[in-house]
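Take a look at this single chain, the form predicted alone, given in structure tokens.
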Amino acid sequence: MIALLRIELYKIFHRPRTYISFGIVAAIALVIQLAMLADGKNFIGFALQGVSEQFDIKGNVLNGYLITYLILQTLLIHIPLLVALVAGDALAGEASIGTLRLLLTKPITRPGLVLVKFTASVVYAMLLLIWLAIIALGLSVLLFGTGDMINLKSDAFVMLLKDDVLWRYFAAFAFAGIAMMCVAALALLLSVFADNSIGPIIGTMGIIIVLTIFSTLQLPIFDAISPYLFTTHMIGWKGFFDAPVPYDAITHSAIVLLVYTILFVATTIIVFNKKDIQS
């Protein structure tokens, strides 16, 4: 299983498209840091405007850690498409170029093709996940320094001391990775389904915007289902970022993406078996 994994590595990193991914990150990163670096004053100054009036706020205010803040916000909600151009992939990909009845004559089983298939396209989520660590994080410190951070909220000003905010983002950044799992095995699931990598790829896409809406709509009707969507609990990495963490929330979030990441991988293992390969 460890050859096939390896196997599996080699064809996602040898496509062009998986890079473009990567590229894809940077790019966004670099736009907003830019961006800050031309203009960050004013925008800070617009964002703190009703709050200067009753604070005397003071020191280094745009700093890496509140441009990192701003980057994740933009692409935390990006990168789950990225990671479904992967994972959309795994079994329909094989099935469009006729190697998948190739595939399940290997000495292995279909519930381990279906594991090693999760299990690369997570790989290359948490790859993507770092790779946007360094970007995000790092480059944004080596560029605007560190400081304390201002979390602006909709209801609600949080500010977090500048030794007390890095640990957040490495648990920010943890917990986005079992978000992107979850993303990964919905989009292997929808795999399963078709002959060519389009579908899955666009449904995944589909599934997550409709979802995401009904996540951020403040309506009675959506408010009743809304918990129980997996997009819902996606954002929970943002609560690292209150004062105090609510960790029992984000707990909560943890284990309803954990149990939905299971029930999808089981549900496509169940698929798999039964499904006739003709390609």
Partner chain sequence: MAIIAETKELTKSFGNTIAVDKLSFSIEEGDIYGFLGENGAGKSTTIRMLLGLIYPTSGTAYIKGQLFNNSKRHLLQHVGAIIERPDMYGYLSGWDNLRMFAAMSFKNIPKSRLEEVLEIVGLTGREKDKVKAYSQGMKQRLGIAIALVHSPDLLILDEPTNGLAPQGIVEMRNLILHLSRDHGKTILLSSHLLHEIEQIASKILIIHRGKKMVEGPAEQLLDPNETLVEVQMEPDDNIARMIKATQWHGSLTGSGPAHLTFKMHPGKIPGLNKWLVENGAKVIDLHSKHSLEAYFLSLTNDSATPHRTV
Second form
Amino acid sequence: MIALLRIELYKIFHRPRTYISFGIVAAIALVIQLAMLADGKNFIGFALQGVSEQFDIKGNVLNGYLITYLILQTLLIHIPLLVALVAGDALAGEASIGTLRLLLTKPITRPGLVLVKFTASVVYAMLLLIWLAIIALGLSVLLFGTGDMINLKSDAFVMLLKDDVLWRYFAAFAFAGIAMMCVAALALLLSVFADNSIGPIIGTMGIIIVLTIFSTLQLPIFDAISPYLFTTHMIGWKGFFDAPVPYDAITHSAIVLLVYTILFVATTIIVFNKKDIQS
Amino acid sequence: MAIIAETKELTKSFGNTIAVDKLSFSIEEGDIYGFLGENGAGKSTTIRMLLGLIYPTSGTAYIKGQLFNNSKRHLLQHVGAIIERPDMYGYLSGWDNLRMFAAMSFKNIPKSRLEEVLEIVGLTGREKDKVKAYSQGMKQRLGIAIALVHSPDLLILDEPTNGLAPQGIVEMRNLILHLSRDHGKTILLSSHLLHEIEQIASKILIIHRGKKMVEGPAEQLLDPNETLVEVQMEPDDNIARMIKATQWHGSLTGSGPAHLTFKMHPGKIPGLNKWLVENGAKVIDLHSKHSLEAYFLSLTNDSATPHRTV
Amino acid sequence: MKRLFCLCLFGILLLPSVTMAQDATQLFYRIRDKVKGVNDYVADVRIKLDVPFMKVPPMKGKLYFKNPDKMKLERQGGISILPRNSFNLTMNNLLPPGNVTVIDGGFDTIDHKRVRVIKVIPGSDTGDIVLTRICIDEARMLVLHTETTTRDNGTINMDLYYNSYVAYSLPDKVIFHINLKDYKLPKGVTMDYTGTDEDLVQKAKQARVKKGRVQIEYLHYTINTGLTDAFFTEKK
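Provide the structure of the form predicted together with its partner chain, given the form predicted alone shown above.
Then the entire complex follows, led off by the chain already shown.
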């Protein structure tokens, strides 16, 4: 299995497409950082409007921690799409270039291949998150320094003390890892039904976008279903930036995501095991 | 000789279409087993069922006497295959492709073995090039190297000459013969072209619309005495009458005022030609072809050809 | 004679209130002078914001003050959050400057202690303060409670507690009660995570209460250090 995983990772990281994602992450993060360097004061003024009417907020509000949060807020919607780029390609891509049949004439079990593909996609997603952590957190802190962090929620203004922030980012990245695992599992599941990778990639993106709309739109009809949608729980990382941290809700979200992940992977194995390889 | 691969009543339907219909055959060790059928006859489906890529609707496939199913994937350690096109990872070098697929056989394959198979297929010196820069022939040869690298007993080559230039086809044929003779491999060679099979196969199976049509040793199916000779001439009733009294009558399989057909050894054709001319026949055309070829060609035009065994 | 008697009676009845009113005015000026005895100070403070929609941990910092209305909170690299118009936060500014009209408000009780109540109306009507109600511990000459009605910032209540710096009339702890406007950002903008925790949703709904509290604990004062006005100008 380890040998097979190494081969999978070798394939993923020898493909130019893989690095596009890393490039996109770096580009978006840099754009936000540069924009904040140039015009951050105005942005903060605008964002704090609701509070600054009544309170006088002074000090290094625009610090690396806040900017990291802004980058994550923007990027963590897009990272699933980048994860889909690799996970959606995992089986369908092999089918489309014709290597799937060659792979399966090797003494590998199909469930084994699915698990290896899943693991490799997860490793890729984790590396993407680590890269994001380096670029978003590392670079922002380097450029803007650290400080107390302000988190604007719709109904609350949260301030976290400087020494109480970093662990939250590590926890948030770990949670994002669970969310990305779920995305990878979904993309892999769609990948098993297709013989080219465009379908599963677009499919995953579509599902995530539509369900995110369901999750965020505050309509009664969506309220009823949104607790059951995995997209509702994907933003659980934000819970770590609340005070106090809603551990119960976060644990619940993590469990929902894990259950979805297991469900997706198990379905992939069952479907792939029964599939006639005609590509 | 021991049977290395075998199918019994192997059947596959896709919806209402029966792609392979109760196909039974067996491949013995050392065979170059020619698997012949026109495009869409069910050859690839059969091969995929043999390799566990497609699940049979009914019937069974065995490899080395063991029932092949997903849980017996270790049986694939004894098999190397290229199916239809030799598709590989274009963004990786030939060497990387070979190394990766070698590692998937879960045998400890030394670097020297990789070099050896590259030597066998004639790719030495080009292994560091990206596969996307390879010609079709090079890809086919790399495909064979991948199929060969873990020293399987059975090589399954599905249309290995597809897309090759004439020179490439000759080279591929020589390579297959070399693998059989010098490396002792059993080879299942599928093709839609009879002349490719007839030149090297030791056994031949012809299928049509998923059904077995002919199976038997090549020397019997390709017996020279079974050569078909067709004569076209200007209408002359006398010739057909005269011939009844000659040695040629035994070989005559059909006659008319303007045509005659015989089944005979090609060595007798000059004598037949001489007799025809001497007896006043105005021959327009005389040509010979093997009866198997004639039979095979007829399959492509006719659906209701009877089953034939030798 | 009868008229004279009535006049005397009226005078006798009226006299205490006149003298008390004078007392109240004097009391105010004495208190104000005492408070103004501190020209500037630097204090180590711990600030607690108790505002429904704000989740801010206790902030430690240094509070700089200079008479009459300069104030600055510094937190080592951190963010400082104070209610707007920080003049509200020091007693000095709740005591209107210049000539004022003082009305005696009688007595009241704070923490079982009888306190003198005076109401102060500023002489000039250009300032923000409209009326200040001040509760004074006459024995110690300390302001224990103020209620200030402002033109633009609603009513601000302030409780003062004294201990170590009584001599300077500087409190050890001050609690402000402030009025708040509602706070709401559209959810689509913030993309909140509430999880499925109903408690949080309920808490968010309760957060509509429009009252807040700011508590400043003065841990240590350094008095009259000679701070300059320039120190308070915002560094850009």
